[in-house]
Structure formats: C-alpha cells, structure tokens
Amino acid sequence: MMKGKVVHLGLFGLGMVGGGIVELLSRKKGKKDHHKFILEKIVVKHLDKERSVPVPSHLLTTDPREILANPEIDTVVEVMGGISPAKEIILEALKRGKNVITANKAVLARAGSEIFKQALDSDCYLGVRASNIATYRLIESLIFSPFQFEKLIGVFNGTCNYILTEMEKRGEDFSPILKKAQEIGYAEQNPSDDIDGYDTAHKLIVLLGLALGYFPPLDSLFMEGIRRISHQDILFAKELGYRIKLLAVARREDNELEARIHPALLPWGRGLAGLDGIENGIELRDEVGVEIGMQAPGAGKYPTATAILEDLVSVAQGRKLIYPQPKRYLTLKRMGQIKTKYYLRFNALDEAGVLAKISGVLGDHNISIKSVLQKGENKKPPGVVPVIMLTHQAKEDDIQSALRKIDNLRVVKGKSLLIRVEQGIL
C-alpha cells in the first residue's frame, strides 16, 4: 500500500470557521486515513481569548513570521477575513512555496488575477472551495467543462435569504427581521456587505474567475441590496406567483458578459424560489443547452471547514492548480442595456386616471404591461394606494426613463419601486 502524504499545515484564524477546522482535523487523528494532517501553528489577534475549541498554547502565536518563515510548514489556510493583512499573507506565503487554501471571497474578488498568478508561476497549490460553500462542488464543472456556461444564477447570501424568507413568515418588514437576524448571529452589526450585495458580489466575481480566467473588476458590476424590500412587496410578488430573492446573475451572449446583484421575483414552486433560511443554491446552463444546479447550507462552521478539508485532501493527493487561461476578454455589458420583465411598485392618489397616466408614461417608453394590481385598503398615507404592475420584457434604461417621470407625477407619492423579474433556470 503507497504511504499517505503528511500536510504540515499553518492555520490563520481560530474564530467560528477556524475552530471549526481544529474540530474536523481533531476527529481524523487516529483514524487509518490515507493521508496525514499535522497542525503546527496558529496565528491569532489574541493569545488570552476564551475559544470555544481547546487548543494547546504552544500552538498559538500572534506573529505570522511563525508560520511563513518555517520551512517545515508547506501548506497555508487562512481564514482571518477582511482584506488585510490577509491578501499580504497569502501572497507571502505563495511566494515562499506554500500552498495556499481560503475561505477569502473578499480577498480573491479583489486580487484573484494576482493570487492566482502568483500561485501559477510558484508552481503552489491554491484552494478557494470554502469561498463558495454553496456552490464548491460545481467549482471544478466551471473549470474543466469543455463548454463555456451561457447563464449561471445564483443565490449566494444566506444572510440576505433568511431576511426574506422571515419577512414572509412573520408578516414583519426588513428593518425588524433584520435586528432579529444580528441577534442570532446571522448579520453582523455592520450587516452592509450582506445586505447591499457585496458578499454576494464576492462570489460571483470568484465563480467568474474560474470559469473565464480572469477576474471582472467589483466596480464594473452591477450591485443592489435588499433594504428598500419590504413585506407588502413580498405579499403582492406572491399573489402574482412568485417569490423575492437577492440573485447574483451572469449570462454569457456572444463577446459580451452580463453580470449584475439584484433582488429578483422568481416563479414559485421552482428552482431557488424553494430556498428557505440561510439556505444558498446555484443553476448553471452551458452553451449546448446542459444544465446542472445545487442547493446547500450558505454559512456555518462545518460546511466552510469541509470546504478547507477536501482542498487539503487535494493538497495531499499532489494536485495541481488548474486554473483556465482566458481565450478572449468578454466585454461587460452596460446595466441599461440588458432586458428582463419588470415588477414596479408605485405609491399614488387614489383617483381617477392614475393608471392612465401611469399606463401612459410606461407606453411611451415603449414598456407594455402584463397585469396590474391596485390596493385600496390600508392606505398609508391617507388618500395614497399602491399600484402594481408587471411588465413585459423591457430595457433598462427605458424602465428608469420612464421610472424618472411618473416619479414626478403630481398623482404619484414618494420614489416608486423596481424589481427586477427573472424566471430561472431549472
């Protein structure tokens, strides 16, 4: 039987995802695996903080020299978060010949042409699964598929998800569930990089990078939160079929990229519509009609630290990185440009010749209606109803033309409300 390889590994971080690997690797020891992973340091903020995993003391070192600087340490993962000094650290330790694995999607959103790089010409192995928990295991699809994808949609931020989902539940709008969710330790108390997109933007950027071989810039995106959804909105998509979701999409058509982070009505019954709670769930379509997609936990100290695991375990089996060559840079697509259907949700006077007028400003930039929902209880304020329609497929720039001007209606009240219309994949 060929010997197993032994990993000496150096860990950077010990909070809930790092305590969670000490955990997983605990539980190998003294089981006849194949391979052997040895931790032999651990890099902290702080040596006297009470932890929630026991860890020897002589473990642990505030200095990251410790782990870079020793030679017997041939594999990295980091699990730190924030940008720095965690970019400066796994680029150091690429440089130095280490292999590298992190949880990191900030990091490689940033600086993944240069990670990836410096992995490539150091000849290291460079582990992202736990970047994307959700959507790990189609990571290698993206990469080795001899066919590039045409759509990729993706719920990516369980945050975000279990926002919604007990919005509906609960019949409570987003400011309250949130409060709730940063109680629990689903948000944090800065809750902005899950609820204005960011971390979801992270993830597409990854998955992009993987599968074109370079990484779009994050300000080249399109990118839009979840704060202006509130319950009424999610009760009214229901009653028209569908359900609200905070989607990451990608779409490939020709030489251009179309790649953007909104809230979206999904069809019910179907697909990522069905995804509860910090529930996450990719769907991808390759250019020849395939389509695959997963569903599985969005967050969690054991799914990121199995994520670590299978790239330690390719670590040991002396893989190498595999990383796509980008055949022709995509162009990215303007957001005005694209074309979907459209959810609009208008706070006007309840009289006469609204919708006409309304009606009248959509057909003139060329938007045709699909159905109308007009509520007349509840007014909030007095004497002010919301109307609700669904269009057609339509372009951006003409909704927000037209969005601009029923805005400035005297029979329209306050900013009206777009959501965007998507019907999935599977």
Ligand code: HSE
The other form holds:
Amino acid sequence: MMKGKVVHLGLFGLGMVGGGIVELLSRKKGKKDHHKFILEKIVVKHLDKERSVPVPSHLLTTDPREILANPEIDTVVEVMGGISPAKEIILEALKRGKNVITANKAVLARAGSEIFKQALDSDCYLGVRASNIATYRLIESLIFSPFQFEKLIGVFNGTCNYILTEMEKRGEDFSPILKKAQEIGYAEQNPSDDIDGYDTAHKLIVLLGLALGYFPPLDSLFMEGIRRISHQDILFAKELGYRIKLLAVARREDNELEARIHPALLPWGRGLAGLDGIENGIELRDEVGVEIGMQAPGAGKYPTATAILEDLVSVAQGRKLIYPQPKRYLTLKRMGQIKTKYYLRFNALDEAGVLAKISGVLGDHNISIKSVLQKGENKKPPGVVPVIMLTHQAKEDDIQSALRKIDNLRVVKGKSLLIRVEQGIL
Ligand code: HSE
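And the form predicted in complex with this ligand, for comparison with the form predicted on its own?
Below: every chain and molecule of the assembly, starting with the one above.
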C-alpha cells in the first residue's frame, strides 16, 4: 500500500467546523493508517474565546503570517468563512507553494478560476470537497466522465428546505417559520445568504466550475429565493401533485449553458421532492442518458470536517488536484430564453369573465393552460380569490410579459406569483 507523507498543517478558523477538524484529527491519532497530520498553528480572531475542543494555547495565534510565512507548514486549511481576507489568504498560501483545502464556496464562486489557476501555476493541491459537502462524492465523476452532464438539479440549501418542510408540516407562512429556524440556529440572524439563493448559487457555480472548467459569474445567474412562497402555495402545489423546493438547475446543450436558482414545483414522491428538513440532494443526467442522484447532509460539523479530512488524505497520498480543464466554449443562456412549465397564482375578483380575461392574455402570449384551480369564496379582502393555473411548456419572456399585462387587469389584485415547474430527473 502507498505510504503517505507527514502533512504539516496550518488551520484558519476554529469555529464549529475548525473545532470538528481538530476533534477528528485527534480521534484519528494512533489509528492504523499511513498518514500523519501535524497541526502546527491555528489562526483565530480572539485568543481567549471558549473552545468546544481543547487546544493547547501555543497553537493559537491571531497573525496569519505565522502560518503563511512558516516554511514548515505545507498545507493550509481555510474554514474561517467570509470573502475577505479568506480569498487573499487562499491565494497567498498557494503563491507560497502551500496546498490549500477550503470549505469556502463564496470565495470559490467568485474567484474559482483565479484560485484554480494559481494552484496549477504553483503545482499545489487544492481541495474543495468541503465547499460542496452534499455532492462532493460526485465531483470526481463529473470531472473524469468522458460524457458531460446534460442536466442537473439540486437542493443545495438545508435552511430553505427546512423552512419549506416546516411550512408544509405546521401550516404556517414563511415569516414565523423563518423566526423559528433562527431561534434554533438553522437560519442566520441575517438569513439572506440562504433564503435569497446566494448559498445555492455558490454551490452550483463551484459544481459547474469543476464539471466544465467554467465558473459562471454570480451576477449572471438568475436567482430567486423563497420569501414569496406562502403556505397556500404549498397546499395548492400538493393538491396538484407537487412539492415546492428551492432548486438549482443547470442544463447544457452543445455550447449553451442554462443556470438558475429559484423555487420550483417537483412531482411529489420522487427524487429530490422527497427531501425533508435540512437534507440536500442532487440528480443528474449525462449526455448519453445515464441518470444518477444522491442525498446527503449539506452542512454540519462532522460532514464538513470529514470532507476536509478526505482532502487531507489526498494531500498525504501525494495526489494531484483534478483540475477543471475547460471542455468547451460556453455561453450562458439568457433567462428570458428558457422554456419550462409554470405554476401561476393570481388574486382575482370572483366575478363573471375573470378566467376568460386571464386566459385570453395567456393565449395571446402563446401560453397554453394545462389546469386551473380556483378556491372558493374569500372574505378578506372581499371578493378576491386565489386562482391557480399550471401551464404547458412556455418561454420565460412570454410568461413575464403576460404577467405584466395580467397584473394590470382591473379584475386582478396585487402582484401575481410565478413558480417554475421542473420534471425532476430520477
Ligand atoms: N447555510 C447552508 C445551508 C449550509 O443552510 O444549507 C452551508 O452551506
């Protein structure tokens, strides 16, 4: 069996994940294996903070140079989070010839190309498994497969999946459930990163970067979060045979790439639609039609620390980073050009001719209706009822201009809601 080398580590960050890494490294000590990891230094923000794991005080410092400028340290693990100075530390470590292992999807999503190029130029290992813990076991197959993916969909954010599941279970709207998620620590006090789709976008960009050698710019992706989903929508979707998830969708057709993040209706009872609570999952189909999927935890101390340790073992084994070589020239499809099916919710006056008016506008825009659901009397505000329509496949540009017209009809009150409908892959 291949004998591993001794790895001298510098760790940036000793929060939940950093503590998990220290704990798992000490659990591994004395176990029969061929690798030895020596933790040389840990950079923290505050030296005197109480720690969840015992750490000798001589290991702690607040000065990044104690790792970056130490020639004994050959591998840097970055789990401090945030964009700056994490990005600068990653790049500096690579420039100094140190291997880097990072969980930082926000940095990779913004600077993936630059970071991978630096790792290549410096001939260093760059471990990114922990940036996508729910899906990293598929990463090598995405990179090595002779066939590119044709479509992938993913539920990559546990916070959103938890909130949507609880809304369904408890029959409550978004705001009270978000509050509860914040109280138990599943959602941040500023929850925007999760619920507005940024975290999902970061993970999708990193996956695409690894699969295609192309990290699409964050602001070029269509991104919509879950704030506008109501408990009513969850119930209507259920009645129509669907469940609502915050979905990452990527589809590749020749040189054109579609990449978007938004809530979506998925057929009930299959694949990702079955994910409950904080679970994450992915389904993908390649260009020859092979379909696979997996479900895995998307966050947490041990899942993240384990992914870091797997990268550390790769370093110890002297493995080379699998670099994402650009496979083809890709252009990003404009959102208005995508085609999918739609769930539409209108707040309409309950009077004669309303459905005809709405469906007339849809018809004028080449949008064909598959089914209609109208819920009975609603006294608040008087005479306004929710009308739900499912469409056949339509073009996003057409749907958007139809909705602008419909929202201006006298018989429609307030802004209509649109949720895209995806078929799922498995
Ligand atoms: N905040 C993320 C989630 C986990 O809720 O899934 C870290 O990416």
